[in-house]
Amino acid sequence: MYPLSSQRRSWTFANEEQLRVFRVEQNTKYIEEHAAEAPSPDNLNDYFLTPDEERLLLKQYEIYLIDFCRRFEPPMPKCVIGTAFHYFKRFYLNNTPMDYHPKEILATCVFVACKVEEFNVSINQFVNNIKGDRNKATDIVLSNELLLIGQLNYYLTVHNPFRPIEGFIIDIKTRSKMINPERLRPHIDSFMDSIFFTDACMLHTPSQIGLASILHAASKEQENLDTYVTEALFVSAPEKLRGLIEAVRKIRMLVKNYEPPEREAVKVIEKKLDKCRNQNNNPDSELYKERLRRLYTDEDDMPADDASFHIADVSSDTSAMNISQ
């Protein structure tokens, strides 16, 4: 149940400025860790990205994560991409983008997602969905796995709204007048898709959300589900009402406020993220390149230095790996 849960006790905040505040702490954090790295440390924020940029990249890449999502075959059921946003947006509150390219964190959220949700593919059937190189993106996906898991502080259930949408749906239709609550369904799924894009899911509970999405729905065929909220929802529990429909309205309120990025703003971000992101995760440095071959090699047999080693192809180009298209 999501109020026992470790979604409501770890992953569920009070309010966006708490989530503000952690985005840039962690952007501080390795600014003041790699600033030796910059030109001139006179203008430190014209070599590393600020936390207005950091949001705005993210926000390409949720664009990018449900992209991927619905040309996913075999079709990827609903349940695995609201897990794979909540594991993205998690990972990037105790990270920087600078740190770890969100290009190769996306891929890995939503391969454990498939497997928490039990939608069962392998690797293999899992990179067919990835263009460009897929040994290297194979190493990538597998190489960050237990990084992300790791991230969520093993945290991996994640609630979404779908069963209390689900719910609400059987209910108006036991217990409300309305005439085929099923027509609300093309206007719920497209609110659902907004929500993914704002941070609702870690600043209000499935049920809320699923109940906003509800209203929305009943709002675009103009029908009006007071009386359904007020008198049968809420009856045995008027006290709990003012606070719902609060939670509500701020729900409603992210979507209509939410603004897609500009593409050639998100550009200019990706060439500066390119300068300044940690080489120790950049699969295309040396930095990287050594630290795979003294993971999968024991001391004693490691190569030499003129010697050629590959672990699927460590020496490729990671632009290769490409869910954006």
The other form holds:
Amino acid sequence: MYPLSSQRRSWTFANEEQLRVFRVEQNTKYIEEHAAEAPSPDNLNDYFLTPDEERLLLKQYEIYLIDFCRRFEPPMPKCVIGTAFHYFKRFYLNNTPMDYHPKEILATCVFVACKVEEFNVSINQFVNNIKGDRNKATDIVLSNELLLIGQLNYYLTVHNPFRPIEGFIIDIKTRSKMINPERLRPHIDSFMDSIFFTDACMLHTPSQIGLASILHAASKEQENLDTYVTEALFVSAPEKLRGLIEAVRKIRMLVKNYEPPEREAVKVIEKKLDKCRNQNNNPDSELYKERLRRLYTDEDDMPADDASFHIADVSSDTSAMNISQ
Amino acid sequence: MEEQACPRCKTTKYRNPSLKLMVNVCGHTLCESCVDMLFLKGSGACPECMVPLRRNNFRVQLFEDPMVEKEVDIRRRILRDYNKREEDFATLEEYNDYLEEIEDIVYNLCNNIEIIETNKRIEAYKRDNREIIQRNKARVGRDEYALEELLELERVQEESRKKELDELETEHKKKKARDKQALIEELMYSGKDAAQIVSEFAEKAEKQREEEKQLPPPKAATEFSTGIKFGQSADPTLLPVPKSDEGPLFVYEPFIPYTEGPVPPQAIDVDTMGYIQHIRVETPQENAGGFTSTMACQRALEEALQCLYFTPTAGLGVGL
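Okay, that is the form predicted on its own; can I get the form predicted in complex with the partner chain now?
Expanding to the full complex; the earlier chain stays at the top.
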């Protein structure tokens, strides 16, 4: 039940400002910790990513996420996509992309979402959808899984707006006099797609988002559902109507103001990320392999050569997996 | 039994069907009277095959065919020594070989084939497996003993119960006789009205019957006559079930759903107000699991209306 859920309690915020504060905080914390790695201490921002660059990067990776989910074999239900988006956004509220590369977290989010939403996919089936080295991908996903769940504070149940939308459509069919509400569906679908690129899911309740999408679709079809809203929904509490209208307006603004990032800009940012990312967590780096080696062997006997670890992979390709085209 | 005739006094069998046929180790039958006569005369030999016999070798015949009797006898004798069990063998094959050997021996002895050879085999086996034979004999003995004890127990219980019932019967009869006697005396000697007296007695009889029912049932015997206790059906190592202190009783409080939004329709409304038409009917598999389309409809509506009025304030998010 959403009203009693952890989502409402700890993962819904008042406004975008709060979210921005969290993100900036993470960014500054990382930069402070790794300031020593920068080539010149004064131009930290040239070396490290700024919060805005991070936002752009994450937006791009959200687009990759939805592409990945759309092309997934077997076909993925919408609720899994919704949950994966939630996890992705929540994770990067408390962490910076420099620490954990978005590509890896993306795959992990989708994997965990599949499990939570009971869309059972084995790890092998899952990595079949990823291009590139399958073994490496398996390792990455499995090792990040626990990290992701921990960063979500183990609150894994996500309430998506899809069921409220169905509920509203049923209600409209029963109580309002609108003709053929099924016309609204394609508009609703496209609205929902764009919603997930914004932060709406962390600022509003799923039912409000659902209502916003219904009203948006209605206006696209030149229909007016205001009578339905005022009479059917708010007949008992007219004073709350204002709050709802505000919320709906904000949601629609968010969707309208969203613009996908430019590819070129993102490419530049990615290059920058490669240099400044935390090498401890980069599966390609020597540092990571060293750490793993030390983790898995006793201090006394360090093997001469670790042919046993398939993570010690000598591919010339620097990226861990290729999810994007 | 009537068809068979004793080979010696042929006539006597038909005349006296209750006469039993005895059989001996060589398998030939003799009726009881012939056996007596044979041993009166002092000679101990079978009339047909002249094998020397002893009186106690004669047993009452159980089977019609004397050959069967002979075989049963031989088998019993052999199995007293060849008493290994399946657990004593490593593989099933070995056990089967052992069984086959027993059969061979019995067959040979029964049909008088290679008797000397076979007896030698038996002797050899007995010598080799002396300990195992002894152990198995002891084991069989123990089982039988336990069974016997149980039987004894049952028998004694049965007896004591019967005795009690008898006593009760006699007691009852005596009482009735006494009551009758008392009634007659009253009628004869007291001056009261006859009908009254009769009714008084009837009441008393009723009361007594009630009391009898209330008497506790007679205590079951718990001892042998020798003083050994029996009847311990319950395992004395188990403790009685501990009584747990019951805390405050559970009181049902109906669940009040908390929605910050308009009130969703109840289950009944879902059908009557026509919401149900807009949702697909559940498949038979779903219905078997207890799922109905009303539930799905209600859930969708509830989720649509939950928290519509809610305006979020600061969430906790970070690390909490």
